[in-house]
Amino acid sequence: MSLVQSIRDIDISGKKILIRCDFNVPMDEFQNITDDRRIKSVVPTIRYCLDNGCSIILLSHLGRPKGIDEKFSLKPVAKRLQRLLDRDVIMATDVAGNSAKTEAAKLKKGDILLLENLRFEKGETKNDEELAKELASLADVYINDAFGVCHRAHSSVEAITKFFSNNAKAAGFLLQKEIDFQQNLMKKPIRPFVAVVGGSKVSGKLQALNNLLPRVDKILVGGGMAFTFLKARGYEVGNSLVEEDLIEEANNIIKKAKELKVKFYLPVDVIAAQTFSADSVIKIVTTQEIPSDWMGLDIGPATVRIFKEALADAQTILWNGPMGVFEFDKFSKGSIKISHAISEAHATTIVGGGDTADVVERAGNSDEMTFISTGGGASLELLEGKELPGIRVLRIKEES
């Protein structure tokens, strides 16, 4: 097995370190950060560099700006970082221009510089080598601690590594933790291993389901994707979300689960409504009795009970995807009750990032989970068995 080189494996003492972070945090309309988990999670790597007498340059993107846009500035992140680290964070006014170069050149031991939003530069998402070279020229060592973008071949993630020798690039503590958790989970989970899979579409989770089947003991399916499976089983699901072109594929997954003796759970009841809105009238119906002009928008109470029982003996639980339209309070109960059940289980609990992490936060269960991934898309691609571009470039040679 080839390994990813960790920041502990290389000599960083007294050097200028470039750390790719994931500060893509949610903000309200006044640019107040509403959830700083992603900022907090990179603090151990920053502190380790400070303890080793380094000066630090932080890189991140925020949102999807079309060119330079003050609304997507990283200034609020610099402020929050200052509070978390209790020290000054210098803010550059650009990414690879005069400000970044001047400020980087002036850095002394213990100084921290944050460059502006990487996506203010068009070349970032195009994996542009010129931009990567400019960024690389600012420092001696490159550390990737941004798991959330490792599935993207972007300049600051992939191309940049070409400009650092093997002993001058590595994974930060957060990235290392993400890789270790996901690899151990898929290779040697403690059994019974239960996967709880949700979200709106089967298409987004198809490869992950196929990759999970030979490895798990039970799969619990909720969210909008459940209706494609229910339709494949011959149920009438009304106006619920169904991917007609994937019904055959859904059937194949159910068959494969049976062959592999994996217990495959689908909802037995749902919270249904006539419209996809927060103020629609709702009713609880079994999955066999969804009216033709109604749609299922959350798992029902009987399903919650059955899912809880299926989770009771689990030793390892992986959860990726909400059980309903959790953005609306009316349709969030299923997700929140499953979050409580998973957090109370005597098991190793791993939560895929993105929406699932938001559900866990809203349910107040974050501290009870063993591990919450910081990357939704990235953790899903690892579940699919893919090697992520940002991780592949940090691999060291296979051990003989």
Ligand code: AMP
Contents of the next structure:
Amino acid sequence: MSLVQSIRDIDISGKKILIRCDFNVPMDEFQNITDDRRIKSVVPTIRYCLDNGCSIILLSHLGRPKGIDEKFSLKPVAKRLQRLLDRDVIMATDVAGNSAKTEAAKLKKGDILLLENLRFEKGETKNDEELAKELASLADVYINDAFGVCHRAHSSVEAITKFFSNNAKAAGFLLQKEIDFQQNLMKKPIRPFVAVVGGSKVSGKLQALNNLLPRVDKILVGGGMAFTFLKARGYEVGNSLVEEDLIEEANNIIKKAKELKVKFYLPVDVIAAQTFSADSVIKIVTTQEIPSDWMGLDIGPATVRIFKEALADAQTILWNGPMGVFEFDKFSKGSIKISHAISEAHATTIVGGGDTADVVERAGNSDEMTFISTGGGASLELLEGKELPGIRVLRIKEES
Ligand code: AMP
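Please show me the structure of the same protein in the form predicted in complex with this ligand, now that we have looked at it in the form predicted on its own.
Complete assembly follows, chain above in first position.
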């Protein structure tokens, strides 16, 4: 298979560069950006282009507007970028219309232009070639640095690459890093390789679990999905989240783990409550003793200890999915303690999924992880072993 071409592999000096970014940042009701990690993570690619005497046109979507809607304007992003880069960012008032074309034509070396929200154009999500052609006509080179959208065949991600020759399209530094850490590491991990998987449902992670099984040495399962496995093992789990239709599949996964000699860990105790709410009364119970009208909403302290021991000899750790309902303080301890344990491990540690990245941030461990992926859905699809459309179109470099 060909390799993904990197921005370093092509000549960009003095050229006009289109960079597809993922500026889909969370905002409050007053359009204040509440988390700018996604903006910050594209800065190295922008700076590299500036160092090479380029002019830059940035593309991104934000939210899911139905047509043009000021609430979804990228103006707040332009402002934040301006501050992060300490230089002016010109804002176009449309995506591929008069404003974008006029501003793009005027760009001089070192200028930065941000186009309006790509989703103001209906064609974007339809992988429309006309829109792709219009966007491509604005610049000489196309760089994709938006890992978070690579699992979508959208106009600015997939179709657009048809309008650039092989020496004029590549992955930016962020995308390259995502591929190196997540995809390449899965192929040749240093062992023991431990996967920590959580989140709400088995159904959401079924394909990922099946893809991970033959690759890892241990799997630690927490979160709501653990209860379908526990039920499959014959435990009574009360009102905990269970997917009845996946009980047989859960048993198959446990059986397959055994055949492959993968150590499969489930919680031994949980933090249980009678209601799904932040202020419910809680108790710690073993998984053998969950009362029929209670539900498990986090892993318990004994599970944390066992998971910690299982992580102790790991050389590579992949974490995707919280261990409990971390949005409520009372049920966030399990996730936070596992975050500490992973960050302290002398291992390569890779965190995927938006919720898990939030837990790590809250736990104050972000700087201690080897790599935190910026893409939720895209990370999961990589874990599932899928080739993402946005990455496939950049596999144009022959392996040496
Ligand atoms: P996912 O989107 O599948 O990665 O799951 C993330 C969600 O799983 C978070 O919003 C958590 O609140 C939720 N979650 C984790 N543990 C549990 C649990 N024991 N019961 C119900 N929901 C859970």
